[in-house]
Amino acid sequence: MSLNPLGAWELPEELRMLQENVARFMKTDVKRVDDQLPHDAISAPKHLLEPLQAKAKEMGLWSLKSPQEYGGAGLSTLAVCVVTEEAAKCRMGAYVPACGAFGADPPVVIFNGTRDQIERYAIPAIKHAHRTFFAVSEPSGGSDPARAIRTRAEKRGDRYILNGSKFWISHAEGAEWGIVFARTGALGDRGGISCFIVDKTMKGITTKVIPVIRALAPYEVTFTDVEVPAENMLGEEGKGFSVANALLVAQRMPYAAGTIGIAQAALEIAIDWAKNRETFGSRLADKQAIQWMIADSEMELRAARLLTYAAAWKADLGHDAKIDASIAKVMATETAGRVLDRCIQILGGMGVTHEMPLERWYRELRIKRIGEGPSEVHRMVVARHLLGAGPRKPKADA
C-alpha cells in the first residue's frame, strides 16, 4: 500500500492489475459457469469446473496461499485479500471462492512440516486439489479451543493412539487428510496440545454432517483408537496450539476480504435495481431512503476493506498483526451483513428469491460472525489489549 499524489491510499501498481485481472476472469469466465449452477449449489461439476482451473493455472492463481516451490501461486497476504474479495462475487461466495477455480490450500501449517510431511501431504493436495480438513474446536468449547480440547493423543511405541470428537470441521467428509489437535498434556494447559497429520485411510474416523442455515454444512469428526504413526506429529509434542494460533490470526484477513467482496457483490446489484426500478411514480434511485441506505453502504465497505489491507499489509512486513486482524474481522462481518440486509431491503420481494444471490449470501454472512472466532470474542482481544497493563493510576499532584 502506498500514498497515490492525491494523497489517498492505494494497492500497488502490481496489486491493482491482478485485481483487475480477477475481476475480468469473473466476469467472463466464472460468471458463465456460475448461471448454470443450482442456487445452494456447493460446488461445479467437473466438466464445468476443470476449464475454469486451467485457465486460474494460466494466470498463476493456483492453490494461493502455497509456496511456489511446492506448486501454488505464493502470494503475499495482501495479495491473498485482493483475490479473495473478487473471488467471492458468486453465487457460492467466499466458501468455494470462483467457484472452486484456484483449487484448494492445504491448512498452511503443513509447510512448517518436514521435508517427508510436506512430500506425502502438502504437494499432492495442491496439485490435485485434494480436500483438506483443520480441526481444532470441540463440542465442549469452539471459542476458547485451546483450554476445552479433550481429543486424546496417547503415546504408544512408535505410535499415538487417538480418541475424541471435533466439531464445525468444514470439508471433512471427503478429505484426503487433516490437522488434528489433540492433548498430549494436562487439561486446561495450553502448552499440552500437540498437531498430528491424520490420514483419511487411518480405521477408526467417522464424519456426521452437522446441518446448518448456510448450504456448505460443517462436520463432527469422531476419532475411535485411530492409531496415528509418530512421524504425523507436525512439529513439537506439547507446542501444538503456538501453530494453530499462527494459522488462525493468518486466516483472518482473507476471511474478512471475503465478505466484504460479497457485500460489494450485493450492493451493485441493490444499486442497478434502484436504478431500472419505479414505484411511485419515480426511480428508487431519487429517492432519499434508498440514496442513503446505498451512500452507508458504500462508506462503511470502504472503511473495511482499508482496514482488512491494512492489517494484511502489517502481516506482510513481519509485524505482529494479531490485533489488526481481529479489528478487520469483526468490523468487515458485521460491515457486509449490514449491506446485505440493506440490499434485500432495496429489492424488496426480489431480494429473498431464488433468482438472486442475496439470500443466500445473507445466509453465508450470518455465519462469518461466528466463523474465525465470533465478533464477542475479537472485542475482548483488543480490550484486553488495549487494557492488559491495568488500570492506570492517577499522578500525584506536582
Given for the second form:
Amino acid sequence: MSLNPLGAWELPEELRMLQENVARFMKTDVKRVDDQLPHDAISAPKHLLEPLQAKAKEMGLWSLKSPQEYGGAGLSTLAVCVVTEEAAKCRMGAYVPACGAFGADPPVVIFNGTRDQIERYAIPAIKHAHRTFFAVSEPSGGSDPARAIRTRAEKRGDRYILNGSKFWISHAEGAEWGIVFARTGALGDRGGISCFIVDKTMKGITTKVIPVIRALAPYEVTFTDVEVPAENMLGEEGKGFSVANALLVAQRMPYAAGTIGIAQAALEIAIDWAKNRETFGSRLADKQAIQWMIADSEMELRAARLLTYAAAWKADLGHDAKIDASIAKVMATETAGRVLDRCIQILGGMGVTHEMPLERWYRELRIKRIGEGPSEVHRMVVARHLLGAGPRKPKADA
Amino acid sequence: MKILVAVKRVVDKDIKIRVKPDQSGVDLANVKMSMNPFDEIAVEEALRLREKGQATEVIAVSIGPAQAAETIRTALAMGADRGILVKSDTALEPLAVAKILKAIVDQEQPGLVILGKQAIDDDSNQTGQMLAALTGWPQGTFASKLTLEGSDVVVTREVDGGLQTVKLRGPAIVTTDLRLNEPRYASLPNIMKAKKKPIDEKTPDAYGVDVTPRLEVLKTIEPSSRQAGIKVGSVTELVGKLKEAGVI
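The form predicted alone done, now the form predicted together with the partner chain:
Full assembly next; the chain just shown is listed first.
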C-alpha cells in the first residue's frame, strides 16, 4: 500500500465549490440587502428577504442542518461549518447567517422525536422558517442543568402541567413552538429531567425581553400551569438529556465556524484599512506593530478553522466528538474575540463607529464565549477527559 | 442539438493581480482561480437553451493545466452534461485554442458553440472569431440576446452606439457579452451530481495541434500608479487651479 499524502488536509472538491458559491452569494446578493439595513438590524424586511430565500432554495440551501426528508438541506456537520463560516460575513451574521436567507433550523432535538411530532412541528417549521426556541437555562443557571432546572412538569392524566421559568431564551417571542426541559423527578437528579414540545396555542406561557449587549435580545419565558399533552413529550420520561446530547455536541462546530467567519471578515477590513491609512509618513501596513497583529490573527484563525473542521469531520464519521467539539468551540470563539479586538485597534476610532460592522461583531462575539457552554465549562470537559476525573462525589457516610 | 461551451480557468475577478518580480508575467502562485466570468455567461445561456428544449446536451471544454478540470467541474455543477479537458502546460494563444476547438467541433458536431467574448486575463477577444474562420461558420459576437428560430440563430450584438441584430444560419459561433444573462449558482444537488459526470481527458497532440507560442512576451509591468489629486475649498480656487494647469 502506498501512502498518498496529497488531498488529506483540504476540503473535498464539492465542499470547496459550495464554499465558493456561498461566498459569492454573500458578496453579491446578501451584500445588496445588508447594505440597506441599519447597523444593528436583526432581520431583513420581507420584500428584501424573500428574493434571497428563493435563491437560497434554488441553491439547495434551506434549513442547513435539517434532514432532506423533512425539507432541509441535510448537510453534513462539516458542510454546515463551511457554509456557516461564509454566511456569517454580514452585519447580522453572528446570529442571523446570510440575513436569514437559508431559513431557520428548528432545534435539532426534534428530529429524535416521533413521526407525529416531526410531522406536526418540524416539517412546518422548516417549510415556513418558523421561529422556534430551545429552553434549558433557568435563572438558577444554564451550564449545569441537572442541578439548576427547577421548572416542574407534573403528570396529570394524559397531560403534564408545566410551572417555572426559563432564562436567556432566544427567539421565544412570537415563536410557533419550542422545546422545554423540565423536571419530572427529584431535584438534583440528572435522570429526573424530561423534554417537552410546547406551542403557542397552549395557555400560560409569557415572555419578557432581557436587554443585553447584542441587538437580538433573549427572553425570560414563564410557564404558569401550562397543559402539555403527553404525546408532546420528546423521548422518554426522565431521559430528557439523552435525546439531546449527541445532537447538541454537533451544534458546537457550526457555532465555532460562524465566529471564525466573522473574524476573517473583520481581518479583511483591517487589512484593507492598513494598506490605505497613512500615519507618520507611511502606511499602517508598513509598521511592524500592525503587521504582527495581522499575521497573528491569520495564524490563529487558521488553527481554529482546522480544529473546527477536524471536530466536524469526526462527528460526521459517527465518532464521539465531544472533546473535539469543546476544543474547537473554545479555540474559535476566543480567537475570534481576540482578532476582533486587534482589528478594532488597527482601525482606531473608525473601528468603533457604526459605519463599520466591527463594533457590532465585537459585542456579539463577546457572548459567543458564554453561549453554547462558556469556555470554562468546555475546558472542564477537556480536563476531565485528560485527567480521567468526573466531579468528586460526596462520601455516603459524610 | 449539442451545444459546445468553452470555459477558461483564469485568476478570479476579485483578486488584485501581482506581476512577478522578473516581469515574466503575472504571479499565479497561491492565487485564487475561477471560471472566466464571460464563460459563465456562456454556460448559463447554453443551459437555458437546453432547459427550453432547444438543445439536448451541453458539453464544457477547457484547455489548460490539469487544474482546469476544476473549471469544467464548475460548469458541470451548474448543469452541463459532460466535459472535455485538453491538458497543456504551455501558455496557450488564441489561435492554438481555436484550432483545438475546431478539432473538437469536427468530432462532436455541435449545432452551436458559445464562448465568452474574451477572457479576463489576457483580454484577447480573438478565439471566437478565429474559430468562426477555421470552421467557416457564421459568428455573432458580443451577444446580449440569443434566440433560436429553427436552425437560425438570432443574436443581438452590443456594438458601439447601440444594438445590432443578426440572423446566423446554424451551426454558428456566438460570443457572450455581460448583459446576456445572470449566471446561476450551482445548486447543492448539482454540485453532488457533478462529481459523477464524465470529463474526457485529451492532449493537443491528440488533435494534431501544435501549440507552440507564436508570440514572445518581452515583459509584463504594473500600470503606473495615479498621482494623488488635491482637494479645493471653493469654485474660485478650482478655476484658479485649472487656469494654472493651463486647461481653461
